[in-house]
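To begin, one chain is listed below as structure tokens, in the form predicted alone.
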Amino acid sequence: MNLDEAVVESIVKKVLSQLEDQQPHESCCCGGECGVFKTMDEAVSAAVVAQQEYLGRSMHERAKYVQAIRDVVLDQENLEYISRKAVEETGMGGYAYKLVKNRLAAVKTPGIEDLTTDAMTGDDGLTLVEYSPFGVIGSITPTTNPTETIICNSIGMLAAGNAVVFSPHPRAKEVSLHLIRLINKALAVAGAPANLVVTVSEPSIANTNAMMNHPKIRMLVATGGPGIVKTVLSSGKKAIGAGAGNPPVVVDETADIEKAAKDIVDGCSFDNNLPCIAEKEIIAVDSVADYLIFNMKKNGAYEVKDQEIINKLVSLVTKEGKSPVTDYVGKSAKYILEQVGINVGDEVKVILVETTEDHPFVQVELMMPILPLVRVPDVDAAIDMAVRVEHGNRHTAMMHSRNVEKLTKMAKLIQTTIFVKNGPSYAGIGVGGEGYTTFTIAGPTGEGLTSAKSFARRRRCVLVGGMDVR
């Protein structure tokens, strides 16, 4: 052989080793470094090896995969394609708020940073208490705030030191399993164990009830409904429940009136009402609910008085009026009002209905642009029928007063995870105001807003004897 063909096999043989390397993986449904498997043991057990290797990494590596996930997500042509195929594969919401809730969810969702330690030292050594990996979490994730949710467990479950196995809903499989492809490729050029971040190609309750059940999975996060919460407490393992909320915002003759219908009807349009935060009833002393009514009208509220139409509205959007009709369910106020006969312009945001506290539009969570307005004599029955109608999800709730008193009495009383005064409903998940992001908030088992810490174990660690130079 000379030297001419000698090199010539040298590139082949290099070519095929490559083309090798590439070939799809036996259980990996799309072949590459793609974190997506057939089976949801496949997936378990993919997950479970990757973290493993992961425990070896540093807290400098984690950080490094954490700003991986960032920086994919929010590449342009990224953020605007899930964006945009959130909303066409679900049928809810809209781009320009999907493309706002994404890019938070990268920017403001905690990173390693949120892993505080606690040190104690003495005459008997130094004792420190840190936050430690669970394991494998099984993450169940939601139709209305698909992508946004995997986005910010994805950073905080890895930021913790876990590998997360995602079981989507089937109404949103298409954009989550593109989204989970992508954070795997971003982790595998950061340098990461494979398979931190994986999911199953058909999303189904049959899956979810396996990774529920998977002897390796250690804690189970569920952002959605009563029914996958109520699930996931009973399941026998650790569980963070982020369920319902039916939240009120109460508005007092004290108020910035001008401002607070402002913060009303942007608040409850945000996305077409899909967050769980977002201001679903009004209740309003009567002596400043005209002005305020004509306030939310300037500023994109219609208002239905027609009592026949209000009826329709209820038998169009809930199943007799005990829950809403999925296929409303993130439309637009005008996409509504057009299914009864009335033609709006898009500047029309919300669908004003002035009410009783037994209404079904006040009683339950619609998930959707259709606000109903209760008057009230005072701010203290106000307060009162805002804690009736929470109904105890203890989520989230919002009022409008200058008066600190009735403020911290109304703070007190119903005692939601957030709680926003003379701001929008999404002010408390850091848009306009103070604090870290996240869509995964659990009222019904108290971890609250999650973070990095809440996918953590505290543990002891003892040195004895030394370390203490005081």
Ligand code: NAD
Second form
Amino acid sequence: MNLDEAVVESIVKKVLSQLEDQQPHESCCCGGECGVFKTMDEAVSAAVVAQQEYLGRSMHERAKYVQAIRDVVLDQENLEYISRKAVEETGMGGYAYKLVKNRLAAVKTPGIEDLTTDAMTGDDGLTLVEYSPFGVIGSITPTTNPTETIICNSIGMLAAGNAVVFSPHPRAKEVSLHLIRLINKALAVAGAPANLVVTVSEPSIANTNAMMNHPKIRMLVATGGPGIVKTVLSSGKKAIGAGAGNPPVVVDETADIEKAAKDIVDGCSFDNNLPCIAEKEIIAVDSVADYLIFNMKKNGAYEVKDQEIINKLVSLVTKEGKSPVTDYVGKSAKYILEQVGINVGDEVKVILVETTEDHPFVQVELMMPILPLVRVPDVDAAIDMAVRVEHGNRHTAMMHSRNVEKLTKMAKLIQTTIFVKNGPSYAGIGVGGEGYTTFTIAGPTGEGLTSAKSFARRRRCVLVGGMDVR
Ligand code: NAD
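Okay, that one was the form predicted alone. Can I see the form predicted in complex with the ligand too?
Let us now look at the entire complex, which starts with that chain.
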């Protein structure tokens, strides 16, 4: 090869490799819609056809498709785009946190390995009990974790052999549709049937209702507030409800106070308090409350003591003390403080306010980094109050204590799906705590931290006679 040929060859190689790099973002190999349909009926019908075809695919192929979803989300350009776009479109949360959450969903959501088989053998033969798909699932997703929920539901539902029709929150439409298109392209490249993951071009309450009422939707999964959970549970279909929380954190006199203070600030400020599991109110034993406050301030809490400013905050961020004002949900502590005339630096992550139990900041699930602290005389009073302010959601609670007896007492009385001892709330979804992740935590219907097996039916297959080798 002469010099000119070598130069041409190196240029051709470079251009080809650049084209290859662009492929995951630009090419559409799934035909027409890329999973986004005009009407709900078209979307559901396409998913029905896809799921029928999917039934014929092997477990090895399912694993490959699940991996394709993980890979397309973990592509750095895609990860950064969906994280930035989610913040821009919803006006909630922070880019750096969204990166962590989207990556977490892509990496730590269980795949087909979750579907274990039970076998029973004996004189009468062999019986298998296996996890089998429902068919087409309708999944309703929230504004607070729009992309994380789509990622983790897509992985779990496809791992279990289903197709899924998403009904995203209208305020997260653009980013949700973009992600669904990306997933479809990646699935097409991996050889999956087209339209396993679909939605409509105009998500709306009417379209969500059309999806819920569609006869071909076999199962509904709602991740959101009490209204939508109640609606799916009244649908007459098999439904999973992942509803609201109001997680209390109890700190008693035996706790490592310095660590508790840091854990609480870190957990409460994660994605500006959007996660349903994040610390929403502190209940502290009086003898350690001052030292806890002192250490929280060292770790990024800004304490507001002026009653006038506290009242201003209440009228700014709540609707008459009953529900949060959407414009402030998922906003940073710095931004919220600015609105009441207080300028602070980026190091401030949480607004700390000492209140009484009946205060709206304690009672309302705010989903913003305003953290009330209530003092109590002893740990038993703290546990009782935690149970009351959790409102029976049975969602998430935290406790910082070295007293095993009291930790056990709180776990038993509060009955939350997630109970984190001596750590930040996010340890409960696999960040710095053991175990897999999910963004659909089903307290009301009891599946708990959902995974592939939550989206599957238990079926028994019986072979009669002599398969026993004992
Ligand atoms: P939301 O209830 O307003 O919306 C959730 C979804 O339901 C959206 O897609 C919305 O369009 C739809 N929806 C709401 N009301 C509806 C109706 N009447 N008819 C049809 N569709 C309807 O919730 P949000 O503000 O997006 O999310 C925050 C809430 O979700 C908080 O309460 C939070 O605790 C909860 N959440 C729970 C979990 C969990 O895993 N348990 C996870 C994330 C969020």
